[in-house]
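Read the single chain below, which is given as C-alpha cells and is the form predicted alone.
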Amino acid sequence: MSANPVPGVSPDSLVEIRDLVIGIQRTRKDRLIIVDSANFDIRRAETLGLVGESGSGKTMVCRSLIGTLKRRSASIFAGSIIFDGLDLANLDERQWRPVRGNRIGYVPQSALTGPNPVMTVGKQLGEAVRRNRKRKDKDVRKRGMELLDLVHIRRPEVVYDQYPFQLSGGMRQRVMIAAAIAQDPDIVVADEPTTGLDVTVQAEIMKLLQEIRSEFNMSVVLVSHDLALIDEVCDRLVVMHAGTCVEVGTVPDVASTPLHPYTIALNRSRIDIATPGAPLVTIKGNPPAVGEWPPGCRFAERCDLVQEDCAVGRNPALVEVRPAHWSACLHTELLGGSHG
C-alpha cells in the first residue's frame, strides 16, 4: 500500500485538483464547508465520471471548474485547481473571461431550464460564438448552423430561429451542448446532462458527448447518479461522499474490485441490476448533514465493515492501494469477496 495521499499526476493531466476546500461564509467567523477534500486530476481526451449521493459536493466541484461558485454564494477557501499553468482557484472575474466558455465549456443539469426561454436558439448560440471575438452576423449564423449540425439537429436552418419552448427536451440539451463546444474548449463539464430526459434520449445524448470527445480530442467531466451510464462511457471514476473523494481509479478497476465500502454500496443499490419483483437494495442510513461531519470516516455509521478505529480521528485520506487505484478506506483488506 503506497502512502501517497493524492492521486498521482499523469503526463496526460490537463487539470490537477489538490486539497480543494469549498464553502459558504455565513458570518465573519462562521463558515459552512461543503467540500473539504477534493483530490483528482482530469486527463486529456478522457471522460471522467464524478459520482456520489446528493450533497456529496459534486456540483460544487463542477462550479469551481467553471468559476461560478459566487452565483451560489460559495467560494474556494483552500487548495488549487491547476489548468495549463493557471490556478483557477485564484482567478478573479476578469481573468475568468478568456477561460470560461472558451477553454472550459459547461452543459447544465436540466435541459428544460438551461436555455433562455425569451431568446431564439440562434441568439443564444450567437452569444457563445461571439464570446471574446468579433464576428460578422453572417459568420455567426454560419457557425451556429455548423454547431447545430454537429449535435445532429435536423433542419438547423429552422431550429436556429426557433425558441426553446418549440423544441423537445432532447433538442434543447443538444442546443446546450452546441453552445458548450462553440469555442472548441479543452474540457466540457457536463453536470447530469440527461436529467429529465427519457431513456432513449439519454442514450442519444451520451453517444453525442462521446462522439464530440473523440472528434475534437477534448476531455469530458460527467456528473451522474447513474453508475451503469458511468461504467459504459467513462474512462476513470471519482467517487465522492460527504464532501470528500473516497475512491479514484479506472472504471474497469473500480467496477471489478471497488476499494471503498461506499462504492460497493452504490453498486449494490443500482436499479439496472435489481431482481424484478424483489425489494430494491438501498444504502442504510443517511449521509451526514453538509458541514456536520462526524469524526473519522464519514461513512462509518452506514458501513457493514466498520472497525473501532474507523469512527475516530481525522477523515481518512486517499491512499494508493493498487497501481492507479486510490481509496480512503482504512481497512481495504476486509473488502475481498465483499464487492460481488
The other form holds:
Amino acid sequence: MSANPVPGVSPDSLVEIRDLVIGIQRTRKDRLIIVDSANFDIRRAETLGLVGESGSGKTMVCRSLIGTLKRRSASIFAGSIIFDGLDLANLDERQWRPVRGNRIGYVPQSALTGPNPVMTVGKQLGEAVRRNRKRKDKDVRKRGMELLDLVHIRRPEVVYDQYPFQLSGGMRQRVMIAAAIAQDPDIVVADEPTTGLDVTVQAEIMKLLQEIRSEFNMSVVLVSHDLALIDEVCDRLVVMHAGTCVEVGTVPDVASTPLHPYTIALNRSRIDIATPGAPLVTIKGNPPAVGEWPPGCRFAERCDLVQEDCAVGRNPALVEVRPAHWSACLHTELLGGSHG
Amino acid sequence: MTAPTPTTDAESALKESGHGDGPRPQSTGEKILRRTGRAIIVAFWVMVVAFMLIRLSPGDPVTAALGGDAAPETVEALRKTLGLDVDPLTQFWQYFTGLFQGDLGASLISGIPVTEMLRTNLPVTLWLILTTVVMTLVISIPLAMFIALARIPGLPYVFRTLTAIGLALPSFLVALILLYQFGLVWGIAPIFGYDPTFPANMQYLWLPALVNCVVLVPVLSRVLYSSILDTLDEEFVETGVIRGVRSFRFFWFYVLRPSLAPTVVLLSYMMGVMVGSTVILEIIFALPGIGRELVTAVTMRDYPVVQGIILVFGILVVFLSLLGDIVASILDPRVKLT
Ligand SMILES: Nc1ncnc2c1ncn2[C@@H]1O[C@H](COP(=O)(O)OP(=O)(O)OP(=O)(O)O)[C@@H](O)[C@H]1O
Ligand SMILES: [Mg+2]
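Moving from the form predicted alone to the form predicted together with its partner chain:
Starting with the chain above, the whole complex follows.
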C-alpha cells in the first residue's frame, strides 16, 4: 500500500507539491512549523479545492504558490513545488518575477482590501497588463477594457476610471479576477475569493471563475470553507488538517467514499445537508494549535475511530488507498460503513 | 465565451436601481465650499472670543499708556481718541464693520494700522510654519518608512523609546539647548535676526523649525509607522507585489500613500496647536513674527493688535485643518471630506 506515497504522478500534472514544510523562523534556533508535508498536485485545467478548518494552513500553501511567504516573515523549510521544471520552493526574488502574476495569478481573499484603495481600477489593471514593460497607454487601456469585458463588467469605460470604494464588493472581485488573468496565467490561486460577499454575489463570482477557467484552459486553486461549494465547482479536492494534507482525491470519489475520518466529520457538519430542525453536528474538539501538534495522527484526539497506534510516532503520510485517491488515515479499513 | 450573457452583481443592480443608496453624494468642490463656510463661521467666533477676552482681562490700554497716576481729564481725552468711550457692543460693531473694509484698526500705542503690522510680521510666522511642515515631513516619512520596512530586530523598540523621550521634552527647553549648541557653541546658526527674502530667511528659520520637529516628528513618525504597518498587512499590497509593482511606484502607491492620511490630518491639527508655540519660539529666536508682536500687544493692552493677531491665528488654525483634510482626501479617496 505504501508503495507510492506520492499522489498524482500523472502526465497532466502542472504543479507537484512534495513534502512541503512551511514555517516561521522566530529566532535563530526557534522554528514555528505551520505546514508540514503538504503533498498534492495541481493538474492542467482543473479546479482544485483546498478545504480545512481555520488555521489548517491553506493560506500558507497558497502563498507558497505565489511567492509571498517572505512578506509575512514565513518561509519554506523543506520540500519542493515543481512547476514546469522550476522548483518554486527555491526561487529568489528575481527568479519569482517572471512566474508570479505572469504564470500564476492570484485573486485576493477580501473584496474589501484586495484592490488598492488609492488607485483607480484602470491604473491597477494597467500594472497587471504592463508588468513593468513599456507599452503605449492606448494599448494598455484597450487591453484593460477587454479584461473588464471578460469578467462581465458593464460599462467598462466608466468602471475603468473609478476608485475601488465606488464599486460594490462583487464588482471589485471581478476587477481582481480581471487583473489576475491579465497575463493569461496557467494557474489562478483564489484564497476564499468570496469572503464577505453576499450569497448571490458569491455564486456569480464562482460562476465567473469557472467560466474563465474553461475558456482559458487554466487551473484554479480554490480555497474554501464551504464543502458544498467545493463539491459543486471543483474537480478534485485536498483536505487539510493541522498543517497536513489528510485526503486527496476527485470530488466524486471523496464524496462517495471519504477515506479520512476528518473528511467524514467535515461532511457531517455541512449546513446545507443538515436535517432541518436537527441540531447541527460540529466536529468534536478543536484542531491542535500550531506548535502544539501531538505525535502521530493530529486528528486522533478528535477521532471517533481512534486506535492505539494512531497517536504515536510520526504524522502519517498520504497513501494511495484507492486509485488516485489518497488518505493519511492509518485505519481506512474501519471507515467501511461510516461514509455518506 | 460561448454565451456572453452579461451577468450583474445583485449588489450593483441594487445600487443602480437606486435602492440601498444614501443621499446624492456631494462633489468634492461642494464639500470644500461647505467646509470653507464652516471655517469662516469658526473664525468669526474666534474673533468674538478675542474681543471679549482682552476686555475682560484686568488692566486697560489707557492706564498702560499713561501710567496709574495720570489726571482723569487726560485719561478721558485718550479714551475718546482711542474710541473706548463708547460701550463694548458699539465697539464691537465698529470693529466688525471695519473688518469688511479690510480695516482692523490701528495700534493704540504706535498708531500703526494692524493690517500694516500683519503685512510685515505675518510672513515670518507663515514661513516658520511652512518650514516646520516641510522639515517634519522630510524627517518623519523616511524615518517611519525605514523602521517599518527594514525589519531590523530591536529597531522598532529603540524607535519607540527615542520618540517617547522626544515627546516628553518641553519645546522651550529644546529651543534653548539647540540655540545654545548650534548658535553659540558651534556658531552655525544666527542667534537672532531675520531676512525677509526667501532663500536667505532659511538661515534664520531652520533652527526654530528644528525645535518644532523635536515635538512633531516623534508623534507623526509614530502614527505614520503604525499606519504603514497596518497597510503592509493589507491584501492589496500582496496583489501589488504579484502584479510585479516595484521600487518607487510600489513605495508610493502601495505603502506610503495609503498610509499617509492619518498623519496628514494629525500634522494639520498639530500645526494649529503649534501656532501657539511659535509665540515662544519667536521670542527665544527673536524672530519678528506675529507671535512676538502678540505678546507685546497683550502686555500693553493694545486691543486692536491683540484682536487682529488672534483673528489671524484663528483663521490659520481653521485653514490648516481644512487644508489637512483636503490633502488627506486627495491622497486617499477612502477619506471622506465631511
Ligand atoms: N506570522 C505568523 N506567526 C505565527 N503564526 C502564524 C503566522 N501566520 C500564520 N500563522 C498561523 O498559521 C496557521 C495557519 O494559517 P493559515 O492562514 O494558513 O490558515 P488557513 O487555513 O488559511 O485559515 P483560514 O481558513 O482561517 O484562512 C494559523 O494557525 C495561524 O495562526
Ligand atoms: Mg486563510
